[in-house]
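Here's a solo chain for you in structure tokens, the form predicted alone.
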Amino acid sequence: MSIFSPLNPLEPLALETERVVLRRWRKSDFKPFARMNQDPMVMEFFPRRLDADETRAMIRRIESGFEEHGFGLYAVELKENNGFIGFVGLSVPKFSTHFTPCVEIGWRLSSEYWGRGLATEAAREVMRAAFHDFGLEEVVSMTAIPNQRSRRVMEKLGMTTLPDDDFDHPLVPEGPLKRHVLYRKRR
């Protein structure tokens, strides 16, 4: 069974903004996503870069999230060229800490598309869907403390943080990326 959805422009889970379409994953997304997961800039605040097998496994987990929860990490397609540029969406973390269970909003875009406001634009639409379409009461987001780019997106989304919510991520090895900041937004 394929881990990718068939090409269907009327797919009910698709979301759209002025510049991007947020949709289920396609087979053609694999190669650009695998390149992103090898880019040292994109993966700067992750413990390591992902190889092709790990990228495939991640796509399988993302797609199973859609099946299990009705939402997930959407593939982001730029309208101007119909090209895959990354993901933005919702997921349910699989680890246990003081704020779980929860629903997290997250993003990862190809570095060539940074600085254009695309992550914020797409995340605003996902946040709207989280509260309006999926009926969530709260959405969280987290990143390694030094990741200022992602923190700015969280703040532009109206998310807030409290020092008491900072935590050591249980899936990140000891080192400068272990300590994470948690942002929250309520309906």
Ligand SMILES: CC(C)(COP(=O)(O)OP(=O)(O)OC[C@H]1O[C@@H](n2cnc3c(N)ncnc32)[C@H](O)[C@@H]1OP(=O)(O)O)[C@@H](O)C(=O)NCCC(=O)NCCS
The other form holds:
Amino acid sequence: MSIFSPLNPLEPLALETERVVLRRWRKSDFKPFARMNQDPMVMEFFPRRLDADETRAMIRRIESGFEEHGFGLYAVELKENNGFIGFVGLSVPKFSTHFTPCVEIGWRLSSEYWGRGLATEAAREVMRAAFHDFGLEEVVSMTAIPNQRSRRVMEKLGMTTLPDDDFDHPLVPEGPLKRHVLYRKRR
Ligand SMILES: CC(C)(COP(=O)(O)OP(=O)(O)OC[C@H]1O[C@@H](n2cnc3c(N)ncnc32)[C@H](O)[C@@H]1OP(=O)(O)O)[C@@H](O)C(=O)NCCC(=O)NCCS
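Can you switch from the form predicted alone and show the form predicted together with the named molecule instead?
What follows is the whole complex; the chain from before opens it.
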């Protein structure tokens, strides 16, 4: 469900599902997000963990993405305790490769909330908004090949992958995480 701005009825301010609210970022999200970005489980499939300054810079980039595109990586708030538990949303990759320009759906949740279907529930709503509120034709998702949890979320969203779409992520250093799989879904 989209919650629209009273000033611009075409601009969704936030999205909502049964268990979560997907909203713009608040100051209070910084601490729990910085903690997540230091958690080796959460960051297992990224080249490295992020320090506090990198987390701050990431939130700034996410928020400027919202200003530029009208959508972004939403802060996820769990309704049962009003707590910040991570992000799910859309972004526009800045690197270029065979499938760019594109809009990517992505997620990162605090490990204590994994395994409850929350990423999939939030991502289904983001996918709906991508096609119906934002009028996108295609959404892609990508991850390091061994990241089975994330791939499972992509599959549950009805996204599909082709072997020819596998690619070496230009921003990931040489090593076991460089090779990525790409999933796509069309409107
Ligand atoms: C990926 C992530 C968002 C999933 O969050 P989540 O709320 O636990 O996801 P869901 O519960 O909706 O779905 C996870 C699915 O993966 C499955 N799964 C969990 N561990 C798995 C594993 N080791 N191998 C295969 N599947 C696995 C779950 O069983 C579930 O599938 P099911 O519903 O068919 O049983 C979360 O693990 C995360 O934040 N990971 C770290 C950040 C990250 O890697 N982000 C993606 C980078 S591209």
